[in-house]
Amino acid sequence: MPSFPQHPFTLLANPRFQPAEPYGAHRSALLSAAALSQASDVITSWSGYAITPLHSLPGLARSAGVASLHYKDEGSRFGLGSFKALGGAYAVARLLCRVLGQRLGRSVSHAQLRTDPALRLACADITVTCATDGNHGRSVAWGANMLGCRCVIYIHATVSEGRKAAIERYGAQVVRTSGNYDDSVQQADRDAKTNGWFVISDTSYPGYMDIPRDVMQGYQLMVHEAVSALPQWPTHVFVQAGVGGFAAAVCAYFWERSTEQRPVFVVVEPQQADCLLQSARAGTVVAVKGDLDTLMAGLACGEVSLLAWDILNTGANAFCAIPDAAAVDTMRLLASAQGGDPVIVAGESAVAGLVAALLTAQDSTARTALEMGPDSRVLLFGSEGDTDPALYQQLVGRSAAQVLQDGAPA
């Protein structure tokens, strides 16, 4: 049966949750049933799509005293590595067919600038942009290659070569900046300002709202896939988050659609860039400054997304902190394969969820904090596979072929 290390870790129950608060028409109008259809239908649309694998953790599940472990796995999306393909992407084609209906004093379709060689030809003249720590910037330009528009990607210091490769191969412009991401961010919104660029970031602030909401929009695609392949209604959920537009679009779609017990929610940061936890233990949103260096790339950000606050301040249960050496422990775990668990190729930031719900196992404080039990049903996100290769390699001391081939059956 798989053991997992004890590691320091921060759970802090949030003191502002709200467990009989309905959903509303406020929150609908952020994210729905009905835009998640809209979404559905697009994105579903594209060539290469397919329901990306949930996994059952019976080892894990038994080691953790629980009834199961359900790990949706987005290492295959669309060949992008992660689950961002889902919410980017879909964001550019919803920015092209608004500006372009603007200019055209008509409506246009998403099908309609997939097939209309004069509407693609318009798209060459749009630019998009964005700052990313590497799977968001991926899935921009993939759905700008896609869709025919230019595309100017932002990465900050420390984003590796391998992620701006992988960027590269889609025909973006990548521009490194110094400073983290959020100063990243800045520079991406300075720059499109200057230059007319639309900016499709996941992260909302005063007066950007509309791109942000469609990028969670089309993350819900990914909850609607595991829960339709649940064969019941989870008691748990852990989602990692950076700014929080993650984990927030998980949360509504729980929260939206149970009519009565909605499970536990906990949103999982890495220690070292933890604005979610640090504005939940203050009652307002703060920043977390510095360089955020955490190997948890993905969730390095340090300033929340408003619109993802605005759901979880009173949506989730609980916040947690964990510690870069538990998620590196966790990635050699899944790609393990004990205890008839299956051989998982899982990046940094795939497996914060995976970590908590381990950590809170091993915790009885934190057991009965979050009344997790022997018949407790763990959902789990795992957000991304082998992004950035050689560091996979590194961490896990193998390759991802390695770990697949040699977890193969016999």
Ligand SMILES: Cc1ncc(COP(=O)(O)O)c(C=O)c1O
Given for the second form:
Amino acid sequence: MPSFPQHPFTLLANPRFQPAEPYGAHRSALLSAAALSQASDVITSWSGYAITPLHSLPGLARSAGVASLHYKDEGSRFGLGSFKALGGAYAVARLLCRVLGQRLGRSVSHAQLRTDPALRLACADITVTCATDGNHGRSVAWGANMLGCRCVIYIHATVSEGRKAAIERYGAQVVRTSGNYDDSVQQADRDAKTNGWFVISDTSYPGYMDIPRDVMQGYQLMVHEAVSALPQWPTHVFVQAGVGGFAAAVCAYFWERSTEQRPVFVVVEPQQADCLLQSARAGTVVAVKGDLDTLMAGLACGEVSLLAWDILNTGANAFCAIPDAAAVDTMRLLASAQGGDPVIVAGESAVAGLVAALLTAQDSTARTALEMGPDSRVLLFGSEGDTDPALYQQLVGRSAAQVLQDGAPA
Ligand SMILES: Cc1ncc(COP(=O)(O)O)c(C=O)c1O
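Let's see the other form, the form predicted in complex with the named molecule, since the form predicted on its own is already up.
All chains and molecules follow, beginning with the one already shown.
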């Protein structure tokens, strides 16, 4: 049976969690089942769309003392390696329809965008941009390439050359800035204003809500796929967070659809970039400063997305911060396929939710606080595969191809 080493971690019960608060009209205006249905129509029409696997991990569930662990594996999403393929590209599609609609004085649908040669030509005059630690920028670049607009992506000092090349593959111009992720966000904003470009950000701030909302709406397709494949509604959901858009999209999905039985929802961050946990502790949005030095590149964010905060502030049961070493142990655990579990290739930012679930399971205080027990059905989102193949090999000791080959039945 797989065993999991002890690691120090922080679990903060959310003092503002409101179990009885209705989802409410203002949240429905942000994320809703109706808007998800629109997003689903668009995204499932793209070439290469396929439902990603939902793995059952019975071996890990046994060792964690819970009824089930399910892991939605986003590593194969549109060949881009992460769930982010759903968000940025969808927001690009929505933006192009909006901008061209305004310019032409009529409504422009996504289907027209794909089929009308004149609209495609008009797209070539539009430039989208964003800052990224890799995955979001890859999605925006891919969407821009698919829909025929121009794209400039900003990466910060520590984004690997592998991630840079993966963005350039989709024809985007990539600009490397000094400083951390938040500095690159500011640089992208400044250059967009100067050049008349459109910022497709996955984080929201006052006056900039529509596009990050579209991004989050795209993410909900992943949740819907997972729930459709689950044998039963989960009792616990652990989701990793950078700016919080991903976690909020998942939280909102369950909140909107649950009358009484909302799953216990836990937001998980790296110890070095725990802006949501710190905000929950402070009772208001606070930024984490410094170089946010974590291996979990996709989660290395110091500032919370306001839209995400609006949902997680009262919608999350708890916030958890975990060390990098626990993420690496979990990547190795998933690559080793013990206890009858399938082999899974999971990148550094993919496993934080699973880490928190496993650490909670073996800590009696945390287990009690989150009401985790033998009947618990835990859902996790493996948000990326080996999006940085060289780093994956270095951390796991084998390439993704070797891991899969070693795990294949003889
Ligand atoms: C693989 C992966 N998982 C999770 C996240 C967190 O998403 P968010 O920044 O919306 O919280 C990211 C963000 O880039 C990511 O790349």
